[in-house]
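Next comes just one chain, in structure tokens: the form predicted alone.
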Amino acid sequence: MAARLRFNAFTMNCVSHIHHGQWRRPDTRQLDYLDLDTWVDLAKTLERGKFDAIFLADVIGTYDVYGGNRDVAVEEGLQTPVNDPSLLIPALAYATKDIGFAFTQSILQEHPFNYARRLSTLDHITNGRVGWNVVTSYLEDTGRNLGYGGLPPHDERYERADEYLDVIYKLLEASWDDDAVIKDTENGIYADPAKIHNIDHVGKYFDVVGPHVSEPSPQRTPILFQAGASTRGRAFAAKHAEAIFIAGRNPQGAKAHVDEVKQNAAQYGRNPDDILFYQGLSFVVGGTEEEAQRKKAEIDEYASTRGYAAHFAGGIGIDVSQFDLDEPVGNIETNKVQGIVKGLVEAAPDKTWTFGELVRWATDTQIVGTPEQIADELQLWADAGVDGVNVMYHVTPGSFEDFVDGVIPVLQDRGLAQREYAPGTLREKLTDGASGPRLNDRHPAAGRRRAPQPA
């Protein structure tokens, strides 16, 4: 892989994403995410950076465990509302060309013969330029809307997964043979029938007979992104991704879980270097640090610790309202607090800090300074072993246009930003060209293509 970082601009179409209370700015367009142009703009912006990707998150469900009920979160904006991810991908395509777009949705929301065809759709009117974040979803009330009774135990999400993609690898990778579609005018014939097949599978979750409806895209299966924390999700991110989210608090953590996650990879016969790995990362720049000190300043001045708890309580399905968001941790009595917590608490740096400022504090790893100081923390990350950052945004767009017009040309001069696309599908461009545009031979959808038959 080439030495350079790769940048998604981290995004949601909602109100607020991961930086609660920014959204009263008056210099932020997050109220207007229902308007096309503002993301239109946003993805112009981002092309003239060099971004990589627009990384669109999503959930199909509240956060609900902060007080029992989900006031705080539709109060804060807090991911509630939230519209569709996709929807916005044929848009910002058409008024781009090279910045691909990765989207996020989870196996428990569409039947995978359905959501094949969405992919195949997306990746033919992007001209290959989409990606998929497999997600098994946390919200309970997720698996309660869907008709699963509540949200499926951990374990048995993760083994619907490897179901769900081995599905959609038999209807992407081997339903249809690469010399299907002839286009004989003449002959009055689009495709040649022996040449599409059937996938008869009949498994735990899925039967599905196909064949796949839509013809092969550039890259067949989009690129596949994952984020899995939990010692099962990483197992599954490291046989099936190409591009793996992490969230270290700082550049050793970050190796911790890149070796980790490499040496799971090689067990299931990929080599690990065929793995992406992005830290999520805010960033506050300044020509000057007390500039950036000053912003760092409003954007405190704005945060909602109860936006932030709540958000945190969501995620680890643990109702934290029981603790005083102003109380100093050093007060809090670890013996009297429970697993996760207890552990946050007694990982925090300073125990001066309210148990509001920690939380946000582990949900958000933050470099402020002018751009030659961030390109000295971003090349550290680099050494630890992480190819690319989600870049998270405080106010939309300007914290995407103070780092592509501040950091970006720094870290092109340091080599550590491309100064152009590759050419091809997003799978070419994430490997500056180094992979072909479909899944190569070493992953485990390469083993549901069917053999080239004689002619």
The other form holds:
There are 2 protein chains.
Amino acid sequence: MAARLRFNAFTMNCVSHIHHGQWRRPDTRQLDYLDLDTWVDLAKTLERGKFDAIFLADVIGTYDVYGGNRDVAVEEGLQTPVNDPSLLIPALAYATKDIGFAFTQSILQEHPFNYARRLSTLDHITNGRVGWNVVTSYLEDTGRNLGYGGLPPHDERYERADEYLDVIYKLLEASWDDDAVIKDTENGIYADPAKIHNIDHVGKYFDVVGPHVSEPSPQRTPILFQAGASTRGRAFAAKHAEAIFIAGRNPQGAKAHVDEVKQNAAQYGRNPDDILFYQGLSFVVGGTEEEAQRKKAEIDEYASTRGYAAHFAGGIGIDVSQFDLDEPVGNIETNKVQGIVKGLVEAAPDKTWTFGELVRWATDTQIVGTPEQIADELQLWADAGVDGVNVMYHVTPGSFEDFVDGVIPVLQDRGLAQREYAPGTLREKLTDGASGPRLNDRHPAAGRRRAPQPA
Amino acid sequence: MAARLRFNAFTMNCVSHIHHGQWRRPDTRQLDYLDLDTWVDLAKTLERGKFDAIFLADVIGTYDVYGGNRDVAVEEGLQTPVNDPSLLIPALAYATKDIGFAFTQSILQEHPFNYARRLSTLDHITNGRVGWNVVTSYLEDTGRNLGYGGLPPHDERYERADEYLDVIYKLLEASWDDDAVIKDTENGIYADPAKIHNIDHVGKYFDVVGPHVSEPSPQRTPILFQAGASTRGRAFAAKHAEAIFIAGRNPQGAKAHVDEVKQNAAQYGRNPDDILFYQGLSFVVGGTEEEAQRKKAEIDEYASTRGYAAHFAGGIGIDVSQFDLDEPVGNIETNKVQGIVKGLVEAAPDKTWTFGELVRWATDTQIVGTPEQIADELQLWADAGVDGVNVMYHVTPGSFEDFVDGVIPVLQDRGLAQREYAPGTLREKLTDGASGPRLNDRHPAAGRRRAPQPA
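Next, report the structure of the form predicted in complex with another copy of the chain; the form predicted alone has already been given.
After this comes the whole thing, all chains and molecules, with the earlier chain placed first.
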């Protein structure tokens, strides 16, 4: 793949998604997240900029690791409250024509038989413009509230995810034949019963007889996103994902991740080029370098380091509240900390940074500059094998407007961003037509399809 | 209540909802059910007619009782395929201003913690225009596919429903105080952690710690619809429902049902007038009686009696395929049949009817005539204590257009239909402002609210 870059707007149906503290600014609509107009306006702006998709992240549960409670998450609006992402999509689909919609749902949230119908419904009413980001949850709170008595262990969640996808594939790919729906008004036959099949899935976690209750949608299985960073998560992504989110610190780091997953993918019989890699990046765009730096200074002023720290703690499941956010990193004795925190402290580019600054730095990779400078940087990421970018916002829709109006035209001139949408489903659009509307025959889901029947 | 009648459009995200066989006609858009425009156009038509709500029925599963298989359901498009109803609502809400949206979801479908967020999200993005029709499922297929190993027994489903609602009430009514969200941009406090509470629910079916992950929505708990017809179902409805669907054969039958539920409601400490009763009715509207009869003849011509029979069989869980659809009812020896079927045969108004005609007759109550004749009939239902009507379609949007353009103006002149929407949420609109936006203090949910705290 590569050639052009793909662009997702990375956002969430909540007040504060990634860059905490910015919601207090007068120039952001984060406080209007409950209003559909906020989302429709954003989608239209993104479609004007030929963004490929709006990506709606999600958690169901609360960040309660930092300090052993949820106080900071609640005060910061840190993904709390958080509303259902999938319920924004029908309104956005109605108000737009080409842009795609990816949303996150955990395999712990809902029984696959019920969820399969929601996926099919979304794919139908968006005309195939929907994608699913498959996640396995990381908040203990999620497992506690959904009847698992706590979060199932990490590898068990992936084992469960494997079976969950298996059920989804059987329902979406194998239950209704392509020619099952005939709409024969003459004889009063809407669909042919002989071409609709039970799936008879009996597994460790799920027993599902079938058949699927929705007829085949444009993509059947919506295009699959994944973001697992652990060894098990990367293997899962290599097996199932068509698009993977990565969080490289720099193009070299991204390349290492891309190469690893591509090697794994080949082991699963897939063509490594079947997977698109999206790097998460934040941008501060200025007409001049000075303007960009001025905007960055304003972002820094509003940034809430404790918000970043509570987010970080919830994400890794380790309480880091014993570290003073204003303490220089150089003062932390690394022999007294372990694991991820130790790695973070050792990776600090500047030992005079405070712990709060370090945690904020660890959250994402930020590119600050003029459109031309940003385009130069993005070329490096593209050269490293990155296929697309998850654009994170500081303020919304402001950050996206800056990108659409400032950066996209420069990228288009350089062939790094599309000028028009490709026709068809999201799967076809993202691959510029290299894929058909359906999962290809190298994907494990293809093994779940029924063998062609003799005529 | 009473005074004016309320009107819901009764429909479903599928090809053939109630009146089977009509989908074959050129003047219906049932084959376009996958297209959002079909639904938006319908919602706009209904809003023009000041309909109170569009009501989206649902099943998840297949009608496979008739003949012991799903063949007839599949061929007739009889609620198979069927897509998720709730995912239509965001698009309809975006495209309209006042009309409400009620949808069906079974308490077997989804864990209440996850579902509570979907309810809150819908209530937020519709500005309080959503209602939930609480059902307990009746298709064996539903239980088989959702991990219950078959449909739980009838009374156990209601016991489960009681606890399910209890969890929903705790999450929606008691988890976030009214003044929890403060949006203090000065001090960077979105919400006050001291005003967000765990629910610590420990029950027979569910353990949910909480807190709810959505902030309070306009109605908190969306207005609750119910339709249980069994003794247990009627008691459940009397306890929880704010609007109840009934299927009286005539105004007297409706009155008996209304009176029974009102008596039960009083036993639960509720004011019997807190419950609205909606009668399901189908209409055939003509400018003249002759035109109405001509339209009825056309409907009869397209009607598929085997579709009605398969629907009936699935609804009661009894295979009636041994009865010849063309056999006169008088030929059936009632001492050889039992239960619901026996009751149906004995109730046949005309023994020369065929079994197919009888089953079709049993499906609904049909009113055929001019707008004035229909208004006369509706006055009788209103006098019997009916508060509203679930209008079933033969063709869509045609049946609804006939009603909006033909009948509604006559009803408005007689004070039987509203000329304008009342302000506020669906709960306020349906009670013409007699209720506030929230469940009142007589509802069992009120007992789940937290006691006022000392200042």
